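Below sits a lone chain in structure tokens, taken as the form predicted alone.
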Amino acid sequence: MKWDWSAVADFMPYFWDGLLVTLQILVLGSLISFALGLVWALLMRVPTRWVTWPVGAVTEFVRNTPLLVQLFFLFYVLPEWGITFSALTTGVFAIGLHYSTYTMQVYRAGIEAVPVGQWEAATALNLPLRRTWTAVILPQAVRRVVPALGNYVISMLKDTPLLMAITVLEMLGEARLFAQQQFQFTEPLTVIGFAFIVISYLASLALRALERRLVH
């Protein structure tokens, strides 16, 4: 097996391609799974079964089921209901949807770790329910859970090419079309895996500067 530098200099606008679709999904991704995952997370908290059960039911049958399968089905199945939507489109919402029933979890952790005292003191001010989510409760919460909410990012970014299965040309979406095209297989995935490394580890390093920021 002989490196061939031509074939990477000759990838790298397919690269570019897939790595700002990559990129979009991620992005959007995760600002679906942090907003919805922060509704389910309040709406499991509404003292009434009949929002707790569906929420519960609808974010359990979610979390476990594959995202493989949620992405068929929303881009396969939809359709003959007359509901369609773009390829890229659909792999956000599924890939938010789905992991926003992982973020629910982090939130619940966050909002519980808030302690006794902080409700107390809300009461005891007499503030109105809706200030004290905003101003005392969640900005804890919040910054409690960080790591852990950056953590699904990354693990969010490691499922992006699930969606080449409904054709989303992502950045191993792209290395497969390259390598199809010029029979050349090698360089294209090596470039991708090493752009998942670095996107990674700069996702971590932010991540931990964030950490830090917030702590102190």
Contents of the next structure:
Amino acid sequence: MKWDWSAVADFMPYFWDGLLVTLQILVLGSLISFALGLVWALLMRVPTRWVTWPVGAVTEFVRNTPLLVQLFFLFYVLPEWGITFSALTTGVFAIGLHYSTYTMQVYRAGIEAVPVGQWEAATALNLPLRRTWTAVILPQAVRRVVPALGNYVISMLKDTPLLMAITVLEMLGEARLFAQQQFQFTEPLTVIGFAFIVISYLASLALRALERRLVH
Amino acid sequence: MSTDTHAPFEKDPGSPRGTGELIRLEKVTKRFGDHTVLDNLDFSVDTGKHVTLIGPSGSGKTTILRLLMTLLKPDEGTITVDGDRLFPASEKQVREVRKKIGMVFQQFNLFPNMTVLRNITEAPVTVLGMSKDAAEERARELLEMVGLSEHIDKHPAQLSGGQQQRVAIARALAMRPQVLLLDEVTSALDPELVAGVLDVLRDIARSTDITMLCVTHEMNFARDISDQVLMFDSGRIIEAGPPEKIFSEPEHDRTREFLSAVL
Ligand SMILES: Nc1ncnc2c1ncn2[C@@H]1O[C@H](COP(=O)(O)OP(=O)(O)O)[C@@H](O)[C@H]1O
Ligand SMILES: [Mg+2]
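Starting from the form predicted alone, produce the coordinates for the form predicted together with its partner chain.
Below: every chain and molecule of the assembly, starting with the one above.
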């Protein structure tokens, strides 16, 4: 086996395409998981079982079934019901939804970690419930959970190749296609391997910077 | 509301009530599980009075303050403040009546995500609908009164415990409550910081007509500021009177034992 720089050069145009798709999945998937996870966490605090039971059941189900199964389900079953999205849209939604069932647990822990004295001070000052959440509880909870959310961003990055299964050409998809056509596996796979490491390193730097900004 | 233009702690002169009984608890019972903490308690406080609650740990002092702040609900009985029901009452009415009450906690409970200034202006702006400028103006006056003007833009974590507690006092006063509830506000402080906080409270007791309900183990402070001292034991008031009497010639053995233990 020998290393062929010209294969690297040939692969690069496809690599950039794949990188762009991977980053799209990661950024949009993360944003969906951050937002949806917060929604789940807040719904789980609504003081009626009519809300907490269905939300708890659905999120438990999504968390405990494989992402790959969910991708197939959304990509092949939904169109049978007349709901169609592009493969990328479906993939981004699926990965965001899947990870939201993890981030909800992170938020829950963050919310529970806010001392009860903060709620009591808000009551003593007569702050409305909404304002207590938005001005007192959530800012403190979110600050606490940024590192844990960051870990899920890195995990999500490592799950993005699963979208290849529903025809999304992210980095691995591009590499595989190139390899199959050129019979050169080493170069494209090595390139994207490094790319994964670089992305997760940069993402962790960005998250640490965010963390430092939040911890005032 | 015209209240923003008054000096830091002048009482609203337009109040139609303002004299006589301000707080009344009637036949109030509070249980935690099958542990009855307050049993059929009757108790009232007149407007402008400074009442100190003393008694051994676990005798129910904190519970009374928390009931008044609506952090707890009684199991039975009624609670009125300034003639209005606080319990039993609708959520809407509770919100109205609660405006008359402020509380300072043992652990300060400042909002760590806000500056000192925001801590003080948050509730006046969002609850009382004060303008931001008026609220900040008042916050400055209050911070000057508690001696912390130069810390206005800091966050609570940058302050000592004693400074945080003085901010918490300013925060409570910013809402212009008629009653200030103080639950062992110096117990969490290093000894050298206690005096600064007590001086601020003495100042408030002397120069305002705010009603104070105070749980403390600082007996000299209690003697200085109190109009009345209530001795609690097992959820009942076993002795009540002016401080000179309670501290110098207590009638009850339990009071004598308690005082000799803390003094
Ligand atoms: N949230 C609670 N759950 C169960 N028991 C409690 C709770 N809060 C207070 N108690 C009990 O109620 C009693 C009175 O407590 P408290 O009012 O805090 O007394 P004090 O302030 O006089 O020390 C104590 O026996 C305490 O253990
Ligand atoms: Mg107590």
